[in-house]
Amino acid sequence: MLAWGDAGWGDEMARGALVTLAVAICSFAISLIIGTGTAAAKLSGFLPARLAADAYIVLMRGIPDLLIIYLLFFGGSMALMSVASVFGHTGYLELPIFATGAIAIGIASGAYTGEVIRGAFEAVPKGQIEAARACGMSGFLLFRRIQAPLALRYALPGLGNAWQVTLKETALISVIGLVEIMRQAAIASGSTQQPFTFYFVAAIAYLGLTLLSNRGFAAAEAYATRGVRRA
């Protein structure tokens, strides 16, 4: 029988859920930064920037996320040891697992986030942009009053989907030892010989985070829509 008291696994599973949420938030923030830069590059008139953005998107879409995690984890450790060897250190070093996982997932998700942001800016009606320019709006004012609010409204559904994917992809980080929901469920099931119980609890935890996320993005979409209407 599963015990959730001080001697049970309830606290550990709850901590695993918090770690999953923290990794997802950090990864999504990184993907937004990368995605914004990628979208800006693709929308720019600078050909090398567009080509670099296209190459990044093709690369990230073509490589499995799990492989990106492995490459960053082991490649980063090798690079860290190479730098350390210059200063006489010969032992094994590795990058922080949390940071490695968050960066890897963020890099992988940035390609999809970038396409969402690019599509949102391209969806802004050209007539509104032309009308704003005809009224004498500067480039910054046009961006702040017209393009950014409308693009945010169009991007939120896609960003919500990107967040859900990022949240679920955090389960992959368990392969490098980060104790999040999946890793904690594996440890608990191995210790208690109750794999179905703990993996079912993990599924419920992911479902709960997903439902809360859906509510949050729905509220954000409603707020953005009201803001655009007021503007």
Contents of the next structure:
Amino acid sequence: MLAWGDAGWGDEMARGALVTLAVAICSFAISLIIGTGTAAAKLSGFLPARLAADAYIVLMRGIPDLLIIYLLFFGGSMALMSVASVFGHTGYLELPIFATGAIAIGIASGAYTGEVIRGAFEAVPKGQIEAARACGMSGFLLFRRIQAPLALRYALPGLGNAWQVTLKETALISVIGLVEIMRQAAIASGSTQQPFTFYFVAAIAYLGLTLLSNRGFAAAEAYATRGVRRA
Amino acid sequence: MLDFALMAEAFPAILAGTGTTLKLVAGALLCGFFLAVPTALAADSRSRILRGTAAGYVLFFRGTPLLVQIFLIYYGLGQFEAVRASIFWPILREPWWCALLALSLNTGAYTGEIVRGGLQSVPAGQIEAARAAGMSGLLLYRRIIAPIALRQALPAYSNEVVSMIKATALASTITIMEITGIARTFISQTFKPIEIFLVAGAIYLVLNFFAAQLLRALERHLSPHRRPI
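Having gone through the form predicted on its own, I am curious about the other one (the form predicted in complex with its partner chain); can you provide its structure?
Now the complete complex, all chains and molecules, led by this one.
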């Protein structure tokens, strides 16, 4: 059943797991970019930017990710078709599903990532910044040498959680047809009549990816806190 | 331009799905809570078997996507002849009960961790004082541990309630016509995704707003010591 090659679905499922990992990494990268922007907006003194960031966070916290995927995929495809019709194309067009899915999940989880990053920057002790200023650092140098490294240390546990949530959310991209592990499991169960087997394999793949990335984040945390004294 | 006539037409139709969404949320939260309390107690118990079972349950349901859990139950269980022959089959082949089961098991695992955190936050001094006053067993739980744990766990539980409201959207993947299911049907019929998204999104926002307000009121009610005099 799960044999490699033409006899079984082992290689297809493995490829599905790789697509899941790839789309999760892209989603998380997008969510980090959006999250950084959100955090910067919330920490800025510019009121409209703060309000926009707040509105974005409220929206993403309250609306199911599935709806956001539908909006981006169907809405984007409609927009693409109306642009194409200007150039005389009348057929059905749709957006690339991998990119659309990654962007949708990235937007949905960017609110969470943004709050993690903002919290981390706020946790940087004032004394550190004052000391850096006293040494003559300011602007980007202060950010690069003092604020960013410290904030990264504080943000790592939260970012680990955000990554796990993002990884699991990517399962939703299967509803628009991306052949990641969930979709692959659906295809395999359709032709073998063994849905439990394949969805269980998919579940184990998610668990494996989660546990592996937990280790990665634990190592990153150990590295980031190597200079911290422990009682 | 936005098609306001369509939005006006879609609003009552999608709103009609709110009942289904709320029933799923309420059912899952109720069943989930009854799973969560034994899970939390088992996770802190002295028996290694109980601890292992609780840890395995929590790991599986928190470590895998809800969509896998729903599909495992709805599509997966029918693979086994024993399940199809059992008395549970009339229930397990209905998408509604499968969705409710998956959501309950899922929230049970998350809530179990929240309850455990609440129980651990009860100061040892409080428990010792209660014992010194002669309370033990169920009385100790009812009068001292449960109220303090509930109060501590409530903020985290509010988040869980909001994520459950969002999570019910996944029930639409197994044909249940709640808010997202109806919205999806409208999108494929009208090809106006933006309008439908705005209507459905607004309904979810209102639901979450009320849920958050309700839980905040409960939090205030349970924390009289924090109220300004």
